[in-house]
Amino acid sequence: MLDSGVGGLTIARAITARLPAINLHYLADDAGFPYGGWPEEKLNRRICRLLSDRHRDVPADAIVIACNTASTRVLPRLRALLPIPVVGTVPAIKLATAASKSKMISVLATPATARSPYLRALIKQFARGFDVSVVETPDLAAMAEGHFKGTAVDRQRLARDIAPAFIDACGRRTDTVVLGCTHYPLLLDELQAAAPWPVNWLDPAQAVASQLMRVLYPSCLIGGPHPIPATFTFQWTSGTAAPELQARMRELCLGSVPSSPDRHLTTGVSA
């Protein structure tokens, strides 16, 4: 798995819950955080190099890009480069249309994702007849990253950032908000508190976990060839995570997995 930081842990949590016997290696490219400000070609080269190196050192059956920005920019090149399946993460537009009753949907996303042709294509394909508002939230990923590491959230600022996603017009209200960045679910409690009215908050974690299951076990024999105990390892491009951060990772990603003394979390330094 790859993300620019801890946001991909929301995807890892869903995967370990659905596939508790999986061997999962998580690469946090925190030296490149946030991805939203990178020029597309430069980001392509960086991610392709990182994952080519990781696949050489840690041979895998599949790769999960646990980042909307990276997925909307890099997936085609990665799939051409690597000899294994690559599962991406994209805004849950199709799920949102199924959940919305008012047919008013908003998408919270980083600027890169919000402006991507991929997102426009998803909306055109799945949301005909719906009013979809795409709201750029350039500071939310950093807010979530900091919150996970112990920094308090400025709730007034958060409320201002998400306010454009809540539209009340012509007797209808936004009733579904797509979380278009894997970092955003880390702020779910704060988002709910800051929202002017209750909405469905949608993230793609379960859909990504389901797609990975289909890729790894096309015969639907869940559990496959990997016996418990499985491993859950982390690497950081800037260095080793602090012990308190490791504990939070373990709690988030392994809290719903059956206890095993052999299942473990380690950290290291990525090339």
Contents of the next structure:
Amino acid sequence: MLDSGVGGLTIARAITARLPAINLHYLADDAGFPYGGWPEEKLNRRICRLLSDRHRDVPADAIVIACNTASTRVLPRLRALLPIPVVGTVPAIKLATAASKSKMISVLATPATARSPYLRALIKQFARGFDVSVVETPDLAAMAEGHFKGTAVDRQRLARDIAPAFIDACGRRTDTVVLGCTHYPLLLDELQAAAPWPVNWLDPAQAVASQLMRVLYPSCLIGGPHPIPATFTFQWTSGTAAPELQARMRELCLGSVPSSPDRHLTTGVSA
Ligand code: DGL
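Switch from the form predicted on its own to the form predicted in complex with D-glutamic acid (DGL) and give that structure.
Entire complex below, previous chain first.
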């Protein structure tokens, strides 16, 4: 799995809940954080290099890009480059159209995701007849990253940042907000508190986990007669693994999985 930081843990927790025997390696490209402002070509090259090096060193059965910014930019190139399935994470537009009654949907996303042709194509394909507002929230990933690491959230700023996603016009109002960055579900409590009215908050994590199951099954290890001990390892591209984060990561990703003496969490350094 790859993300620019801890946001992809929101995908990892859905995966470990569905595939408790999986051997999961999480690569946090924190040296490249935030991805949201990177020029496209540079980001493409960086992610392709990171993942092809990683796959050469420790071959995987599949790769999950647990990041909307990376997925909406680099998926086709990665799929052409790597000999294994690559599962992406993209804003849950289709789910949003099923959830919305008012037919007014907003998408919160990093600038790169918000401006991507990929997102425009998803909206065109799945949200015909819906009013979709795409709201760039350039500071939210850093806010979520900080929140996970223990920094208090500035609620006024958060409320200001998300306000454009709440539209009340002509007797209709936004009832569904797509969390178009994997960091944002880490802020869910704060988002709910800052929202001017209650909405459906859509996180694609379950859909990504289902897609990974489809890709791996039947070779995945669930219910096998000789399950290989599951492992969950972390690497940080900056090389600075913060030890105090380990307990939080374990709790977030493995909270719903019965504890196993074989399951462990380590940190390490990547290229
Ligand atoms: N977690 C990421 C995403 O889903 C990226 C955040 C960032 O690095 O800007 O878009």
